[in-house]
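In structure tokens, the next block holds one chain alone, the form predicted alone.
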Amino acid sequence: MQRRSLIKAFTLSASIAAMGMSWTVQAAETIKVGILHSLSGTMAISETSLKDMALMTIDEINAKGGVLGKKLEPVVVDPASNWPLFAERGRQLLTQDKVAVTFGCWTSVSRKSVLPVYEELNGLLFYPVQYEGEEMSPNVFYTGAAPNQQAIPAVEYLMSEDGGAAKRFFLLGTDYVYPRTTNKILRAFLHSKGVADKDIEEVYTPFGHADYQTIVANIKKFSQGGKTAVVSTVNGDSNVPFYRELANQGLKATDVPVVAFSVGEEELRGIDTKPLVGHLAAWNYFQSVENPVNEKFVADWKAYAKAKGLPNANTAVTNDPMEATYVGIHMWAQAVEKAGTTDVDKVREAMAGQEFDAPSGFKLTMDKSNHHLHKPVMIGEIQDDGQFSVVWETDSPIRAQPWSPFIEGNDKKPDHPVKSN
């Protein structure tokens, strides 16, 4: 009797062990990928499409067999445009969900919030949006533009004959680190070109700001002092009332051109763009660029939006941070294949020099030392259909300068990543 009970107990424990092993095997059959974007709050207008693009890219990779023979499993969290919550959600992804990599953040304040967490836990973050530079972490790969790949070329264009030969500059931004640091760089750059402080106006508004009546009136008044351009680092859903107010007050691009660094096709979807024709945006990709890779990219995205029933799928558009998300995920997958593992230290090493034929029409390269992509620079004019016509672009990708030469002391900083704390 005792022997039979022992046999039963042994069989039961063996079965449980086998079940445990099967669960372990099942769990090991996927590679978890974190997606950290605001799906609610003021930044949802910009970030929701990046979450959807990440999911499309993961589906695309999985359809071709995944990575290292395993399917990618997305883990989506919503930090809700709440900067401290980004850090909490990032920690959750790394410690609870055990993701191999995270794709996420838009604002620099959200990236600064998660950075100490990813450095502490040796996580890997791919950041897909243009930013102010002044950072080069071993735990981040920056697939958006540094200032010399967007802000500086845009202002140079505004000063040129083709760009309107501007002599005065109204720097309008949302009140946080990216606009303030970018404008610090731009002010120093303008000084180097002989522009005096009296010809530079700097104004900031809080996140979610909606009343631009007085600001646009002040832009009109400031422009009476000479050829003026507006450089906009306004972020999130505040762009909608800002552009509506430009139209309301009849401020046309032929009078005072606005160049935006955080407005693309997605942000213009909810606006009548006819009164905004001729205003500018500086990016490294536009949906309107013509090449076979982009044709497929745009077609795949539109088909995905319809298949998944995304909001306003019939007017689905691509934009620069979406392209950067797409490139970043593919580059990470290539690096994992090269490394033969998802181990962060080995993937970091394998990322150096990775190349990808991007929808921009250029072969993009991850720099071998500074964790930034070499990217082309493009300036586009808003068209009445909400798309952009490219009016200027570089001949080839430009190497990023994360430490801007227009900030004192940067020439002494190393050209390789160092932890921020």
Second form
Amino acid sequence: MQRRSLIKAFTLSASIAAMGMSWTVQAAETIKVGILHSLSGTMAISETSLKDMALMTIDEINAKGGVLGKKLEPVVVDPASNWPLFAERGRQLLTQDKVAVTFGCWTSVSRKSVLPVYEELNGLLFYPVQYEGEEMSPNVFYTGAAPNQQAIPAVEYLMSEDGGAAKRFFLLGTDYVYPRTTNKILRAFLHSKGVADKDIEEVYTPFGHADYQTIVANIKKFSQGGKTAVVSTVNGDSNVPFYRELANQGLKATDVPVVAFSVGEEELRGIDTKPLVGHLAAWNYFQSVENPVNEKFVADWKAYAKAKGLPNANTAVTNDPMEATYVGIHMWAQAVEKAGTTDVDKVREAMAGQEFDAPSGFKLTMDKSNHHLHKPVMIGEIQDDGQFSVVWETDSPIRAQPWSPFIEGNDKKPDHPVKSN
Amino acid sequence: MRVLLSRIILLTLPFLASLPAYAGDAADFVAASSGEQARLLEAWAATPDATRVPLLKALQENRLGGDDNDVPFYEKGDAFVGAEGNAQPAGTPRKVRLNNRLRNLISAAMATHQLYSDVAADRLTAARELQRKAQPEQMALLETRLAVEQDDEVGQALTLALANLQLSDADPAVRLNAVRLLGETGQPQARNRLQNLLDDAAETNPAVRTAANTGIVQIDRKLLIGDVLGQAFSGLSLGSILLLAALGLAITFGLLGVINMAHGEMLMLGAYSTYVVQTLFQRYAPDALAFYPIVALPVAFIVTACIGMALERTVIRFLYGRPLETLLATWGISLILIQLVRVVFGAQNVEVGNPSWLSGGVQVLPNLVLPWNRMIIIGFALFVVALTWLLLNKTRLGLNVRAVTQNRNMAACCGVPTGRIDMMAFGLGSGIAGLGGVALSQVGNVGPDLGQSYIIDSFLVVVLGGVGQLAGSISAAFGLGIANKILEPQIGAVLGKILILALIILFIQKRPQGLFALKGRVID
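For comparison with the form predicted alone, would you give the structure of this protein in the form predicted together with its partner chain?
Expanding to the full complex; the earlier chain stays at the top.
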């Protein structure tokens, strides 16, 4: 079975290569698609694979004849983990390359940086990563999770009997908008569950922070006061030294579990995961999910990585933002087919209610009004092979609440996108 | 149709007949839901049974699986063997999924079973485990084991485990005794239990409350020692990393006076050399993989020293005495090197693993663990400093380097080949930076931008310490490391970094020559 799907994947990629050759001939009839991910700098660990996943999905769509009878032509730019450069590259994609849609960004600060550009020039951005909410732009579709689709269920799990019945929470994050807002929401949520301020500790580190000695020592000290869990919103390659320090200082998952919102299969490739077994991550998809769509997705990706000679292709893995990228591109293509044009305003209308059978094993729906996907929530435990085993999941996809009810004043915000300026 | 039916019956018959034989503990566990599994483990912990030890061991090592009919199997190498009886698996057995709650219960159950072990060391670990995990239901068990325990050390550990449970005893005298015992141990987890007794509602006896208070003071004192030592250690560790990053620059910038912006890239190349050596070991000598960092040291030194010498010969030599042009040229070189590495190895970080002797740590005090990789790096930093000092002060090359840097013309007059010495000294500085890169690869990430994050810190250390002085760089590195680690817990990592930079600006304003000023003739 596996071999057969692998063969299928190979023939698929072979036909993709054949398609690639014909591109140059009909270059005039392509639809340009922008890809805006950091290929260097501190975020490259996470974002590079999204670029490759986007290219694979585009190849897949082209192999089936493209969109509106035209082939998609990817335009890849590298904003180099430099937030202002995101805005610059975004503007270049819209004005110079005239792309129909852009798939990109990981950190919220990069999304905030390009947002004014996309609103000014009426571009279309698909954002594939879990984020803090508090935003709903008519020019962005959010295919990652809002806090109620990731952070809050994760903390609820930690408080449950199976999750270890944690009483104290150590909120550790990188110092920028996503961790700060998420932790603000979590603090309000924990208050509503009767957790006092003295049982919540909030700590931030700069991007690219590499020395976690003091922080791990503090986590240890904090955990003496009762059953503790760490909620980590550490982003990028800082995770490697953080987990290494945890292991070296002997802090085990059975004593103090760490649940991470930005650590997936891709990030774990840089670490020896044996000392990390039992630590958790909350996502809407894991590579280990068992269903036919996912089996094909993973096999296609592995074959693609081999065929393209990506670095470390033999250990290629899929993760949640990659799945969100894949779903986003397919939904956009469906919406364009439905609208019959790539015009941003028409595509935006056609996006409402789009459905797609996602590798997570659920039929995901784009919400009719709020530009967010309905997503299932899963909690996975790190295994010694760098994969996650799902220990808890929701029965059905949940609707996103980008305006979290745990932040004051959000009840007055409209449930449809409004330009931010 | 009938044939088929009878065949099915025939096939399932032997299984049905043998079913009762499988209904052991392992079979119960495999068939149970996660909640039932937790209850099973609690029950087992209260009633230890020696025959259950292999099962618990398999659970601890995550080797228990069940086949399609929930018949239990142990994983042994690649094969599965029947856990109870010699069954053949129906389908491939799937491992039983555990979560953290079950893992905790498994180790508690294992501990009560190990109390019956014949080996004193096993009983000791078990008793220590129970100090943290014992439940009230296990009290009777602990009492009976304590009564028959021969070994003093195990006896003490058991007494403490029991004391934790006795805190909620009905008899005040028993409680008082338990509180006193726990207070003397100085164990951090006891502090929280004693803290709960301070409340009037929880503890009615005033004598016990006072004892609990004294106990907390005792524990706090012991914890404080651990805290202070821990902070000092992390300061030293950060200092040693800064020192390793800056030592090469102390030579190329400090002694030679070259504003070497490509210094960070020498660190990066050192780290990538480690990566290449690791990859070669993985491919050609996987058995000796643990020793790859040792082989990586000379490789990194030679690679970076050669690159450094080549740079000196081709670029920097023509720019002596023109600091601004040197700055621009070396910065350009650093960009070229970064891009080169990106092209060769890719823009993503590469994986450099800690060998087992560099992983884990030693428990020194109840609240202090010293990680091996950090201890070894502190030692390594001191070793590199000693080596550099010996090279500069005890060898002919060092003598020539010092002569050239102090007075180039006079040295040339005395027959010192100044050109060659410049090249050798630059190579030495770069090589030492390469050694630093090997060490950095063991604590942080290895990527093309690695040098960028250390170059500022390196310049800070050298300028703060006083240009041209090794001793200055050493004291500046450790000073910065310790100051950083004292500030970080108080005001956070982000503000701490800002404050350190502000303090350095003030210091340089007051004392531009740095901590240690070079006396006599300075480099031209």
